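For reference, the chain that follows is the form predicted on its own, supplied as structure tokens.
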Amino acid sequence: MVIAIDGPGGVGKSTVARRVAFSRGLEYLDTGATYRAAALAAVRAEVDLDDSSAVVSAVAAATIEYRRGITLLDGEDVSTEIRTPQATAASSAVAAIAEVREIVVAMQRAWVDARDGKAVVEGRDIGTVVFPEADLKIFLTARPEVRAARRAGDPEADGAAVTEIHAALEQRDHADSTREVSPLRPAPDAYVIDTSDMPLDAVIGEVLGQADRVSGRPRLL
């Protein structure tokens, strides 16, 4: 089974992967780290990110891993570089380039198929573009105002007001919704929850319900 978790930044995306993972025996795999462990390769061959030719040619050199929540740049453990929001910025633009998106999603799929098609994978475009044929779609989606202040708490935020992280969201947000390569939207038949007022524990058992649903799986009451 695969289960697609979508959504913008600062709706829990990650932490529900995780842990619906962890409750179905499954591994996870968090896309975003692969984008940006290719921006930062971009970087590191100190090319123009403007330049698209030359960031396409960066990323196919490199060699991107990710192991059981690590990161791997050409062998390198780069889980933490890839958070700061330098690299935040740069994995944007980058994943923005259709070529880039080819190469890692190749990546992806390879990493999904090597698990023999059983894994929860969470991103911004699986359940439209990666595996638009996935088990179970949910998009992840919650206000504005609630995923500034839960963007705050993050290590990455590296002490931005609030204030300066929802600009931040909104740029992002528009950026990847109106990218005319994989664009974040919900897939059709995806099932949204709005995070806003649900605790952690209730959006995790409101995808498992829905996982449950899927494979057929009786709930325990």
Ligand code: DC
Given for the second form:
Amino acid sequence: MVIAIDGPGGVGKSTVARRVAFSRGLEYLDTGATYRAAALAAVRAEVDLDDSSAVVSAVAAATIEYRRGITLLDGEDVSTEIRTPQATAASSAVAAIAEVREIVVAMQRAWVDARDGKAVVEGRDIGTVVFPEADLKIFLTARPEVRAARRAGDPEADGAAVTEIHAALEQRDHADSTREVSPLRPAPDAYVIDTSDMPLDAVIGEVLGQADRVSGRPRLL
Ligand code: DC
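What would you give as the form predicted together with the named molecule, now that the form predicted on its own is on the page?
Shown next: the complete complex, the earlier chain at its head.
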């Protein structure tokens, strides 16, 4: 069973996806990490991020792997480095390049195939583009100020002020939602959950309920 979980930054996708995967014995793929690793490949190759063909060459030459929550670039664990503000900003720019997305999406599909399609896949375009046939599509939303406050609690925020995080999130959301290729938007058949006023456990419970519904698993009410 493939469960697609999409939504903007800071909405809690990773936590929800990880917990749902754990609870149902599925593997978890953070596709944002694969774009971040692609961006780091371009940064390390010292190419101009506005030069799409140079970025594409750098990404095509890189080996990106994702194993048990660890991201590897050319065999090196870059799980921490891909979370720096520089890598975060670069990832949004690199993810807007159509040929980069083709390469990275092919990796994501191969990763899920290698696991017999038993995965929770989290990102921006999973339900719309990467796995339009997913068994379940979830789209998480939350008001921007709520997402900024949640991000401020992440270790990667590194003590940055909520207002600063808010501004950076809005900028990235705008770029991710208005880009030409695979913009962030819910699939028509996605189950949309506004998590603004929900505790995490309630969100996870709702996603698990939906997963049980599509898999025909009986629920104890
Ligand atoms: O989820 P994240 O913040 O780690 O994602 C990093 C960047 O990658 C973000 O700017 C959006 C982009 N991304 C994307 O375009 N498509 C995905 N499926 C996942 C992430």
